[in-house]
Every structure is written in structure tokens, then in C-alpha cells.
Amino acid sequence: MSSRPYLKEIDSRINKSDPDTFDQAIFILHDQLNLSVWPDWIRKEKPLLIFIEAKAKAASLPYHKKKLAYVLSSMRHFAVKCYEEGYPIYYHTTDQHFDGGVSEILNENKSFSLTYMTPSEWDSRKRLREVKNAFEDRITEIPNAFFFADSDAWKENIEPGYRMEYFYRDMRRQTGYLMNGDEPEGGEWNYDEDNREPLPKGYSVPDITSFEPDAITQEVIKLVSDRHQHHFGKLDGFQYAVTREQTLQLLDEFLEERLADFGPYEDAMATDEPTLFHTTLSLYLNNGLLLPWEICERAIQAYKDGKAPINSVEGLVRQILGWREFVRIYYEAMMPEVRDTNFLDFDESLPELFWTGNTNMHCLQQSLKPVIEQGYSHHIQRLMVLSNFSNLTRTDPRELNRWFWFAYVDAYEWVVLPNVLGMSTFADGGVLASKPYVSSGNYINKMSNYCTSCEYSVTKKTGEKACPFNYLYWNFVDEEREAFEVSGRNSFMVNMYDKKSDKDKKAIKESTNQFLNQLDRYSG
């Protein structure tokens, strides 16, 4: 019997070895779960495989519930099933950080040697290398594999002005996904004037296959209930996949259900639609469970197949190869200190609907609904509802990206941090984007159904029934006229305020200031 709480169902199904017995041992993070891109000869001599809970990093933020359930689940099923494939594992469970788990083990047991990949967040990369020098020669860490591009190879790329097109350009080239020789495949590189119409009433969104809870699963469910109920989101109706095998039908069921309109309605809303045709396949792909050339390519060989249009694969493969590489390297390039980043110095606490998902405005209870229930929401959400709103209520950016990394279950700092920081609220001045990415109630009008089940009126502009993201947002080009100046492209956004007549500002001013004072911020 298990004498470790919570632990009962992997003790049951690993013999725990002891590592003092092998010259050599592999330490897995918890978002390297793929053994196919570690070295051959690891697959080839089977070492020990060391897998680390850490219980102050789980209580570092407070992640979403069912984020915590997905990361440990995941680990644990993957641990189970590398022992039935021959590996010895030594799962490992600390009241510390991950380098204080590895501390404990390598000053525990002496004989062997340990090898780490290079995580990708930065404070577990800091603190494993603390441990390397501490431990001089018993530890070896080797490069990151679980991404397209070598970072090192193009962060000194990183300046305003280089944007992702450049970079996705010469990885198509590269890769040569969706060439035909020196030309891309159709003629453009792009087809995003395709990708941008809202979602026909009464079209049809097919269901994503969800998953019950097996034993593991249910057990680490209730060590999250225990430990950590004060943390964001719910817990019941956990429904992830947490193995290869679900993940990877989770793989076919997209390509075959949602590929061909996921071009199409790329950027589309719709009232309880929190997924529409996105693939929901981020969380797997950013721990490991999926690789990003599996999903490009079994993508390519459908359009090749026939079975989905070039505009949609092309989407796709922009996201995986184009940004989500892109905003890698953003992120090698410019930690640590981008974290503090603040262009437009904005200072105010988060707004309180972030963690509670009460407020009148429909567009933002339904992007926020699906955080709070599943921790997740599609890119679009994210961007022109969630982000869209922080900015225009002046909020500190830095809170936004915080509760962007343990609000969703996808989220790692290495994929927030870019996109919050560097594209969505324009806090680094204009290295990642050209421009804040605010806008008035009418782009949630047009890729939407949002606004007829709104209290608000999204054809008016100020008062008290208007909607509130049209105020705000002329009250942001005129404050922040210098973020729109940055690129001479958006500086005609400040010539139509400053035509508006002096009433219309006045009405702009006093609709966004009753509006901000009776905003509920956060102070937890």
C-alpha cells in the first residue's frame, strides 16, 4: 500500500526504483511529455527517469483548478506508461520548487548522473541551472527539442519593425510547408482576407469528444479540491484528454470535423460557441503530448487529400510555425526584463469580473464563462474581448498577463508573456506589434452575435445604455494618442476624434469616467 496521500493509483502501478542503482538519470518537466525528441540514445538504454510534483510551484500562482488537474494527470499517466514501456521511474513528490526536488534526490543518492532539457519557462530554467552549478559535473542539460526553431539562430532578430510575416516566411521556406519551390502554395503567403467572417446563424459546431476521469485522474482531482480550493476557476466537469492516445484523437476529430471551416470563422464569436472550429489542441501541444510538425503536416496532407481549403490549412499552420515559434523567440529574446514592461504606464488592479465573470456586458460574460468553467477561450476572446477591455480600462498590463498565465490551462510564460505584453496590450512600445489592439463595440458587432443579447446598445455612443467598449475606446485614442502615432498608419483614428464635435468629447469624457469609477478592480 501507498503510504503517500494522493499517490495511492501511481504507486500502485510503478515499482518505484532507487537511484542509486543507475549511473544515469533523465529529469522530465512537466511540459516535456514526448519522449521522440529526446535524444536516441535515451529511447535506446532506457536510464531513470525522474518525474518531480512540486508543491511551491503548483501555490506560486494561483492556477486555474483544472490546470493543475491537466499538468498532473498528464505526468502522471505519462510516467505510468513510460514504466510499461521498460523505463525505471522515480516519481518524486517536494514541499519546494522543482530544483529543490532534484537537490533532494541528487543529495540523497550519489551515483548517478542527471540530464535535464532546457525548460522553457525561464524561472524553472534559473533554477535548475542553480542546481547544475551546484552539482558541477553530475548534471547535463541539453537543448530544448520540442519547438521548430532554434532561438538562439534568430532572437538578435527581435526589434520593432521585424514582425512575424518576415519570420513565418523564411520558416515556410525552411520547412517547405505549403511551397511549391520558391513560391508558396496558391500564391500568397496569406489568405487571411478569407479567414474573417462571422459565423452564419444556424451553422453547425460539431462537439469535441470530452473524456471521463479515470482513477488517476480522480485522485489528483481530489488533491486539488484539498489543496488548493482558493485557486481561480472550478473544478467539476473536468473533460481534458491527459494521454497520447486521447490527445491524438482529439488530432484526427479536428482534422476530419473542424479543419475545413476553421479558416473561414478563424476569428468568429458566437453566443455559447466557445470553441467553434479551433482546434482546442494548445494545452497538449504546449506540454508535450502533441509536437507542432505533427499537427502541420497531417493538416498539409488534408488539403493534399482534398478534405479541407487552402486558406484554412494555411491559417493553421500560421499559428502553429508562424506565431506560436515567433513569440518563443520574442520571449528568449527579451526576458527578463520585459516582464516589467509598461509603455502606457497603466496602473489600475485588474477589473474584479476577471475572477467572477459578473457584468451586464454579454461579450465579455461569454469569454469569460469558458475561462472560469474550463480555463480556456479562443484566441479571438482573448484578444479583442478580454485584452480589448483590460487596456481600454487603463489596467496595469502586467496584473493582465499574470492572470492570463494561471487562468488558462494552455498557458505557459513563454506564450503569455509575448502576447499580452508584446501584442495585445502593446506594453513594449511596438517591438512585437504596430499597434495597441483596441477597438469600439462595433468589431465585436461584426464577428459576432454578442450584441442582440446585450443589455447595452452597441449603436450608441455615449450614456447610459451605450455600449461601453464604444466610449472607452475614443476615450483611449485621445489619451493615448502616442501609442497610435508609433506607426503613422493608425494616427488617422486621432484625426477622426479630434473631429468630433466638442459635445461628442464631452459626452465621450463623462460616459467613460462614470463608467471607470463604478468599476469593481480586484484587490485580492
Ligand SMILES: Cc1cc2nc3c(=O)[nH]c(=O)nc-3n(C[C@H](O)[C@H](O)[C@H](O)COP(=O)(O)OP(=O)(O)OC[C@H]3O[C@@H](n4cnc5c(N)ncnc54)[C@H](O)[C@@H]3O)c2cc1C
Second form
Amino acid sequence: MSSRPYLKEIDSRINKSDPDTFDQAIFILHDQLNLSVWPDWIRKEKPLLIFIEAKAKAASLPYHKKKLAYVLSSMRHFAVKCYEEGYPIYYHTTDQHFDGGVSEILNENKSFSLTYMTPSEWDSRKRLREVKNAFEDRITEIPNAFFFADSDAWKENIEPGYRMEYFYRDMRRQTGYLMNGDEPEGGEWNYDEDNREPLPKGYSVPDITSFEPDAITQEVIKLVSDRHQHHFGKLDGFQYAVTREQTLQLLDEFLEERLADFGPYEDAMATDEPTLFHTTLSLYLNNGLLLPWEICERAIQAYKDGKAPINSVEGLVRQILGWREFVRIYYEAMMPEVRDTNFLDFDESLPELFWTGNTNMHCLQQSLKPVIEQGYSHHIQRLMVLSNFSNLTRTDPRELNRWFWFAYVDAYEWVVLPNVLGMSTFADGGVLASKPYVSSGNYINKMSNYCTSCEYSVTKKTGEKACPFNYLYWNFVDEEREAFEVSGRNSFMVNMYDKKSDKDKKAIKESTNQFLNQLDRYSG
Ligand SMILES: Cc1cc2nc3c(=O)[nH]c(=O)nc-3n(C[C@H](O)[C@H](O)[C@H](O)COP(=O)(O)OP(=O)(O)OC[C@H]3O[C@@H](n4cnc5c(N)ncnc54)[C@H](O)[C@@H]3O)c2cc1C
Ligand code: SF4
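Alternative state: the form predicted together with the ligand, after the form predicted alone:
Below is the entire complex, every chain and molecule, led by the chain shown above.
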């Protein structure tokens, strides 16, 4: 019988190996769960594989309860699978962070040398390098191989004006994805213009398979419920895939049922349709259960087989080969200083509704509900509703970044930080994006049906029941006019504001002040 609470399933399925009987051990982090990208010798020699559950890491942010359950369950399933494939396993738990866990194992067991792969997140990397320095002759770090691009070869390019598009075209040439010799497939590099359709009324959206928690997942859910009750989000209704086989099933389902519509409705939002035609695969890509080239190559094959149009497939490849890789290179180039950036000097705390979901604004309700329930919302909700609202209410972007980091199941610092501090809030002053992502209610109304069931009126500009996005937006344009300047000249939007009558400007200011004064801020 296992003497370790919450680890009975692991201990009943894996005969614990004694590390002192091994020369070589590999430490596998919770987001590196795929042996196919590790060096060949590991698959040939089957050294000891070490996994560590680190309580201090789990408690370092109020991570969504489902995120913790997902991360722990998929790591446990992966360890069991490796064991069944003949790898000796040492599954360790520690009250400390990963570095503490590694030190504990190395101090207790003097015989083996340890190899680990560079962690994708900065803090874990720093911590492990300190252990590496302390146990110099026993530890080897190998480069992270879970991405297409070698970030060292690209990160010098990151500076204002170097846009994702340049990088993406180079990556298309390098991989040969959707290329005809030197020319892009179909003659265009970018089919974004075809990818901005709102969802037609009554258009059917396929369901996504849910997985019932098995015994391992149930044990993890109990652990999270007992230890992390105060964390963000709901734990009941856990339905994520936790094994590679389940993840591949979800990939097949996406390719069959949603890829063809992925492009046209990529920017659409619709009431009670939190996933639309998105892959919902980011959480699996981000911990290795699925590899980025697998999804790109399968999608390109679907295009070649005539099962999906070029705008959908190029749109997907752009997200994964383009944006996903680009933000990681940005992270490598900009860390650690970028963590403190706040170009617009916003210092308000996060609105409380980001924790509770309580608001009368229907677009916010719809964008927050799936986050609280499942730790997910799709890109346009993240960008054009949640970040937009945070910007317009002058919220400190670092607080928003922290929220996105703990609230989403797919969040890791390397991907969340560039998207929040670089893309959505303009906190880096224009290195990643050319302007802040803000809009009035018009954009939300154009891309969704949210406004039809909202108690605010999207056509009303100021005053009672006017859509708050409308006056908050114009107030932002006025107050942050420098951020909209194009080559030292006022932008179109700033000129539009300046042309408004004094009466309209006064009404914008009054509605804004009233709204901001009444907005509850999170103080927890
Ligand atoms: C404010 C903000 C915060 C974000 N935080 C995260 C995060 O914590 N983790 C995360 O993986 N993505 C993040 N993104 C990017 C993107 O929104 C998510 O990857 C996507 O919504 C995940 O859902 P999906 O798998 O259904 O994506 P799909 O729409 O199906 O896209 C396919 C894949 O492309 C990749 N991708 C698309 N856009 C981006 C992007 N901008 N950056 C990186 N990868 C991208 C993802 O791996 C995604 O799974 C954030 C975007 C914004 C605007
Ligand atoms: S009216 Fe305004 S607040 Fe309401 S859903 Fe539309 S954009 Fe959102």
C-alpha cells in the first residue's frame, strides 16, 4: 500500500526504482511530456526518468484549479505510460519548487548523472541552473526541442518594427510548409481578409469530445480540491484529455469537423459558443502531448486532400508556426526586464469581475464564463473583449498578465507574457504590436451577436445604458493619443475625437468618470 497521500494510483501502477542503482537519469518537467523530441540515446538506453510534483510551484500563483488538475494528471499518465514502455521511474513530490526537489534527489542519491531540458519558463530555468551550478559535474542541460525555431538564432531580430509577418514568411521558407518552390501556396502569404466573418445565424457548431476523469484524474482532483480550494476557477466538470491518445483523438476530430471552418470564423464570437471552430489544442501543445509540427502537417495534408480550404489551413499554420513561435522568441529576447513594462503607466487594480464574472456587460459575461468554468476562452475574447476592457479601464497591464497566467489552462509565462504585455496592452511601447488593441462596442457588435442580448445599447454613445466600450474607447483615444500617433502624426481616430463637439466630449468624460468610479477593483 502507498504511504503517500494522493499518490496511491501512481504507487500502485509503478514499482518505484532506486535512483542509486542508475548511472543516468533524466528530469522531465510537467510541460515536456513527449519523449520523441528528447535525444535518441534516451529511447535506446532507457535511463531513469524522474518526475517531480512541486507544491511550491503549484502554490506560486492562484492557478485555475482545472489547470493544476490537468498538469498533474497528464504528468502522472505520462509517467505510467513510460513505465509500461519499460522506463524505470522515480516519481517524487516535494514541498519546495522543482529545484528543491532535484536537490533533494541528488543529495540522497550519489551515483547518477542528471540531464534536463531547458525549461521554457524563466523562473524554473533560473532555479534549475542554480542547482546545476551547485552539482556541477553531475548535471547536463540540453536545449529545449519542443519548438520549430532555435530562439538563439532569431532573438536578435526582436525590436520595434520587426513584425511577426517577416518571421513567419522565413519560417514558411525554412519548413517548406504551404510553399510551391519559392512561392506561397495559392499565391498569397496571408489569407486574413477571408478570415473575418461573423458566425451566420443558426450555423451549427460541432461539439468537442469530453473525457470522463479516470482513477488517476480523480485522485488529482481530490488533491487540488483539498489543497487549492482558494485558487481561481471551478474544479467540477473536468473534461480535458490527459493522455496522448486522447489528445490525438481531439486532433482528428478538429481536422474532420472544424478545420474547414476555422479560417472564416477565426475572429467570430457567439453567445454560448465558447469554442466555435477553434482547435482548443493549446493546452496540449504547451505541455508536449501534441507537437506543433504534428498539427501543422496534418492540416496541410487535409488541404492537399481537398478537405479544407487554403484560408483555413494557412490561418492555422500562421497561428502555430507564426504567432506561437514568434511570441516565444520575443520572450527569450525581452526577458526579464519586460516583466516590469507599463508604457502607458496604468496603475489601477484588476476589475473584480475578472475573478467573479459578475457584470451586466454581456460580452464580458460570455468571455469570462468559459474562463471561470474551463480555464479557456478563444483568442478574440482574450484580445478584443477582456484585454480591451482592461486597457480602457486603465488597468495595470502587469496585473492583467498575472490574471491571464493563472486563469487559463494553457498559460505558461513564455506564451502569456508576450501576448499580454506585448500584444494586447501595448505595455512594451510598441515592440511587438504597432498600436494598443482597443475598440468601441462597434467591433464587438460586428463580430458577435452579444449586443443583441445586452442590457446596454451598442448604438448609444454616452449616458445611461450606453455601451461602456463606446465612451471608454473615445476617452482612451483622447487620453492616450500618443500611442495612436503614426510617424509623429495624429491617427485617424485621434482626429475623429478632436472633431467631436465640446458637448459630446463632455458627455464622454462624464460617462467615463461615472463608470470608472463605480467599477469594483480586486483587492485580494
Ligand atoms: C491576452 C492574450 C493572452 C493569451 N494567453 C495565452 C496563453 O496563456 N497560452 C497560449 O497558448 N496562448 C495564449 N494566447 C494566444 C491565443 O489566444 C491562444 O493560443 C488560443 O486562444 C488558444 O486556443 P485554441 O487552442 O483554441 O487556439 P486556435 O485559435 O485554435 O489556434 C491554434 C493554435 O495557435 C496557437 N496560437 C494562436 N495564436 C497564438 C498567439 N497569439 N500566441 C501563441 N500561440 C498562438 C495556439 O497554440 C493555438 O492552440 C493569448 C492571447 C491573448 C490575446
Ligand atoms: S452592448 Fe457593449 S457591453 Fe453590451 S455586449 Fe455589446 S459591446 Fe458588450
